[in-house]
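Next up is one chain by itself, shown in structure tokens, the form predicted on its own.
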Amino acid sequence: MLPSLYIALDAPDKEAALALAKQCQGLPLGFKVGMELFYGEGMPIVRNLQALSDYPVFVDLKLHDIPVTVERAAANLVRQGVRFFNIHAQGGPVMMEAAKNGAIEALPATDSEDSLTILAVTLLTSLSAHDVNQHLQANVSPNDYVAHLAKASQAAGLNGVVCSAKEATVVRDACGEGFLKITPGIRLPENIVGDQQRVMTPEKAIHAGATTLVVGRPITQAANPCVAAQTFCAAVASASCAAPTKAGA
């Protein structure tokens, strides 16, 4: 089971990442390793972070290539101990199915398929409705675009998607409560600034249907990351207790 909060450790090296993680060790959260950190430090940093948390490290590499390449890449991640990673939904249904097949086949006999969490990235939170229409040439709203990719991801057998909290409700409506909705772009009201276009506060994200929130700079670049992480944990816990059920929303 995943926690309700992951910290995006977009640090330049393992020393910085581990220092941040150790400050937050013991809180009810997990750690996410993205491209910057993984490409600099490789699998050792994932193992180092896994030793600090009871939750699986989220390896956020957004695999996106021809199906056979993604299948082999997913298998290699799993063989090295990764149990939570993502791919890009825009790679298509065959690629998504290949990723899952490669991951399952690489599991040791002692693990079950249930130990895997594979997500599909829908639309980056840095992209706006204008980008969807002009750059991606999709004549639909971000909501419709994300819902389409989420349904394709679910049909491919994946566990959930990475989406903006602004699309969490439409993904829930399209794919059901049990389909994971991992949402970056989470900000407290006072720090909704920066390069992300589709952001939301923790309370609104949980109420919209997000299942796990991803927070980076508001924690990692805070004067006291531990205090900032505690603030987000408290906001998530409060919002989770107050969140309406779909029937009562």
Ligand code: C5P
Given for the second form:
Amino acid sequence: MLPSLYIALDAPDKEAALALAKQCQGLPLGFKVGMELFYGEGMPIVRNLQALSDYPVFVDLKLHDIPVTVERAAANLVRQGVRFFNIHAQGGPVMMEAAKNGAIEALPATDSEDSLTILAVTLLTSLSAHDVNQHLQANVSPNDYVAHLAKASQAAGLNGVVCSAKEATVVRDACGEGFLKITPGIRLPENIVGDQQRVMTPEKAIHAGATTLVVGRPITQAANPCVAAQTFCAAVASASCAAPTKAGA
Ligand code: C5P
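Please give the other form, namely the form predicted in complex with this ligand, since only the form predicted on its own has been shown so far.
After this comes the whole thing, all chains and molecules, with the earlier chain placed first.
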């Protein structure tokens, strides 16, 4: 079971990432390693963070290539101990199935398929409805675009999607409660939005059906990251207690 909060450790190097992680160690949250940190530090930082956490480190590399390449990349991640990673739903159903197959084949005999969490990124939270229409040339709303890719991800056997909290409800309606909705673009009212477009507060995200929130800069750039992380943990915990579940979903 994943925690309700992952910190995006978008730090320039392992020293900065580990310092942040150690400040938040012991809180009910996981650590996410994205491209900036992974391409700088590689697998050792994933292993370092794994040692600091009770939860799987989320390796957010958004694999997106032809199916055979993604299959082999996924297998290599799993061979090196990664159990939680993501790919891009826009790579298509064959690519998504290939990623899952590669990951399963690379598991050691001691680990079951259940040890894997593979997510598909639907639509980056930095893209707006205008971008969907003008750049992607998709004549649909972000809701419909994300719901379509979520259903395709579920059909490919993935565990859930990365989407904006604004689409969590449509994904829940399309794919059910058990399908993970991991949502970046989370901000408190006082936080700077930055380059994100489709943002929500933690409370609203949980009420909308998000299963795990991803928070980066509002924690990592805070004057006191530990206090900021505690604030997000408390917001998530109280919203989770109050969140309605959809009967029969
Ligand atoms: O700093 P901030 O809270 O905006 O960080 C969000 C994190 O989530 C970043 O690491 C970003 O790469 C990641 N992410 C995202 N939108 C997606 C998928 C991942 O913002 N759709």
